[in-house]
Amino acid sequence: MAVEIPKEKWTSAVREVTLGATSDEGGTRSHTITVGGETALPFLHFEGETPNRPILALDVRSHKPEDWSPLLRQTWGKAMEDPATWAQAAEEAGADMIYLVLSLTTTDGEPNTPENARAVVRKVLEATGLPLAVVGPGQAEVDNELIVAVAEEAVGERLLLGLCEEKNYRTIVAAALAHNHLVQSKTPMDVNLSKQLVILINDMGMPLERIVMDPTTGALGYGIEYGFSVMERLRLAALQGDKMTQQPMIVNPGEEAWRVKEAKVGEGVPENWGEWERRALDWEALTATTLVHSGADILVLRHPETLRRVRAVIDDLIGPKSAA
């Protein structure tokens, strides 16, 4: 006797968002990227569609970060000395997208300036054809100053700009609106806060098709369970028809995983933690693959080997990119 597999029936879908612009669209990217569009929970293909694969971005900095793990600095080598070279290396490593973080200072230790931010973004745009996200160093006033200049410099490129947080979203959203970019909204791990910030950004006139939501998460062993539950609840609400939770989600497992002791430190740790590099790569890869299963549409990574591993997991779950 045939047994019917019970299936959830969802009434709605995740909103599709397209990043980047080709020459025909007023930009210089070699192609665009569309995320979102899911009509079921992650990888439950028998219940709905997953029209767009999760996107894997690599974290690139406007100048070499001295606080990154020696393992990362050894892996990227001299490429880290120049953001354009680093972006090229990231593309060669298989990244779908470049996630450029503007540093608080320049290479000579002076405060970063709008002029420098413009120059860095222009160099990166010329070095790679991948779609680009650009975010500030994380201080509201500095973020606003730098991102406004970036928005002007890259008009038409449909960058993903951020970070739009409750304390500073207005200036960045206004710049993105004026120059046809997208924005990344970022809130602490909370369903209501995530939804509220999307509402506030949309109220400024930003179309929902130009907002990517960052609900924040923790690394493996550092709050990832709570972050997973928040993302899962956002995705359930989206599929049930809550329009303000239907944004594609971006998360940063690279930043979260590489700042915890288990990944960052190789000395002075218990012997049973095992070999340092293997442990560090496992930490980032397990964090990332967990978040793929919670509904992440864009994952920002730091190590090219992690990107390869996560890509293999996605290929197993969805099928190779060429067959998608």
Given for the second form:
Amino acid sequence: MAVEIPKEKWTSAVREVTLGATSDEGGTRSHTITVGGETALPFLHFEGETPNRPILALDVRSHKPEDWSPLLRQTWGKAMEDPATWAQAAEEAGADMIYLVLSLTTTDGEPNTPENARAVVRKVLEATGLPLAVVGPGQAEVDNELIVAVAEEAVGERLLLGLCEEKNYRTIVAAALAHNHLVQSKTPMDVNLSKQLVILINDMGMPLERIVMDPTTGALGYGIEYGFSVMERLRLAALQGDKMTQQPMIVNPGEEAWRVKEAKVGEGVPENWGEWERRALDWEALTATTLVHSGADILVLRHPETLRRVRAVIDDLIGPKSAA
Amino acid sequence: MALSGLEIYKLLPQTNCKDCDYPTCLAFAMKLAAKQASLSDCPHVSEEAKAKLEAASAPPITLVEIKAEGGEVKVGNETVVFRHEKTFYHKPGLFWRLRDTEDLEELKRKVADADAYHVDYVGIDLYLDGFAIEAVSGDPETFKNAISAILSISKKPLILIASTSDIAKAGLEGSDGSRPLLYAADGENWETMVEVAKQGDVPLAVRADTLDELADLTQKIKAAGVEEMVLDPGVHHYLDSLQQLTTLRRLALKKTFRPLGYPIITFPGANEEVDETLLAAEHITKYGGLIVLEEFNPASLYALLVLRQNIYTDPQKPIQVQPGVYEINSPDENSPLMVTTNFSITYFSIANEVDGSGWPGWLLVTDAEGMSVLTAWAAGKFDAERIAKDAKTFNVEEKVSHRKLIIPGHVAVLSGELEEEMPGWEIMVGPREAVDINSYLKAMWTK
Ligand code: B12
Ligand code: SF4
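Pass me the form predicted together with its partner chain as well; I've looked at the form predicted on its own already.
Entire complex below, previous chain first.
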């Protein structure tokens, strides 16, 4: 009996967004990366195209984060002392992109400054040819001050700048507009809020080809199901033609997974939680691959081993045709 | 899929005799369509119509039950492709694959370890569902002995992996008293396997390399009298799994394609080049029914069980605990009083931490409609007014003699307002993360 494979007919596509700029394009990146462009649900190649594979970024901090899990600190070791060395190590570990987070304070505990942020970004740009995202520490005033300086310093590089949130996006969007960068719009796990913020940013004159949306996710065990379903709904809406949901999606499973007890804590936990390192790595990898299935186009990770594992999954999912 | 009221009406006697206690056959048909009446209430419906109605109302993915003394696994009967459309109902069963060629004592030791495996996730007991035992020996007696060995240790449901009906039969004898899944019928052996499955009244897994062959086989097997089947489409990678399993789910739900309307069994560790944990995770999110693991590793199993719990949570109602005042480590009137929300994940994060630290404490759990601290705060369900109200409702004043309330660090902004709402109380801002509660109490709590 010949079974007919049911295929959905989608009318629209996810928008393509290109990160980074080479010297021809006014930047210094060795190559650019394009994400998005899907015309089908994730990896259902029989009903549409996935022209670009999901990309994997590694989280690099401007200053060594003291509160990161010892497992991460062991892995990155001395590289964490210097963002340029760290970025290089991340590139060697196979990252497609560097996700640089500017810390609130310098390693000496002094507040981070625009001058320092410029210097850090300059160094990282020189250390690696990969496209770069730069986001602030997550406090509106500091974020704005630092990101405006970074936008100017790296003019033309098509950095992905963030975080643009509902309460604080104007300054960053304006800076990105003025200096030819892209922005990351972030909203708390809600389809309508995602849409709204894209509209607001677009209304400021930012072309949709320069917006990546972050629907926010939770770690495995800590709300991943909400993020998963919101992403599935956003992707379905995008394919059905809802224009303002058609941005590629970025999520940060690394940050979420490494924040939870299962990943962070090695002692004083139930025996059946199993071996710490394996548990922590599984926590990050499962959070990440689950989101690959809900349509993530960019995933920010923290551990090189997770990157390797998730990469292998994506290589297979993308299939022989598109991989060529 | 389900018939409309009008379609059902056409199958009824259309005499409006009212014996069903409805004024007309149409009214009754409408009730049936809405699943608010039962067909047995009409004494006049013909056998033929009955058969048609029953067939049409059968779930598009057959429910399959595997049982043993110590538990059961039900899979199938799913109704949606995406969890947000309603919910996923029957969590995929996780099984560990063992082989009958193993030394029996070693086998028992493995089973004992895995059988004892339990983890608590937000108050939910998570464990391995059962064992799959494979007749690698090719010898009926060896197979039977291995099964007896397992059953002497564990009462969990079994999957019997046997390639011939002789071995399958021996397996069923060995597992008498339980209801295992028999794996598997294929193009060669199906006729004899069907006999064994029928005799034992057990569900039968069906294996084929293509969906076409699979559909042919299930139809033959169904005609031969086996209703409960499980499909093995033979997937080994991430992409073929995703595409095949998605296709199967869609065929069953969108096309009501009965020949493939059964739950699916997978072996994510069968291919050594694949990361078993990550492929099993994919099978959990994307339509696996029974997942047979090659490796039993507590860390990975914990992650998989939590993922399964998350994906199969009803999106309409977050898992919650009852609001109230909870006692941890037998507190007295001098013990610290803390407040949190009734979202299970939140409650257990802080409750487990206080419990583990050894501090006696009171935990006021407010009715925040099952939301986390910050979500509830942002939604106006965890504000000063509500906390003060619940403190009153649950009589915290009578539990403690001091007047100090510790709030989560994430909602430090509430402290001023709370002091106004709760006159005479000192509001203390706790740490942001539950993990830090022990060091916080050590530093800040004086009796
Ligand atoms: C999952 C989630 C949701 C889910 C709801 C999950 C639920 N049942 O609560 C959904 C998608 C429905 C949701 C909705 C919303 N969300 Co929401 N959500 C999250 C998310 C991703 C995770 C929350 C979570 O579960 N955390 C895990 C639990 C365990 O954390 P917790 O409760 O805080 O508990 C920890 C600590 O507080 C501490 N703790 C707990 N109790 C106590 C007690 C004491 C005494 C102490 C010392 C410590 C302590 O221990 C725990 C572990 O450390 C967060 C972002 C994030 N990644 O954190 C956003 C987040 C909380 N949401 C946010 C918002 C704004 C919303 C919405 C208002 C958005 C909107 N406008 O629709 C809605 C509100 C809901 C509504 N109107 O119905 C914001 C809040 C922003 C803010 N600072 O105010 C956040 C922070 C996202 C963001 N960055 O913008 N959300
Ligand atoms: S009992 Fe049957 S025949 Fe009589 S009214 Fe009801 S549905 Fe119609």
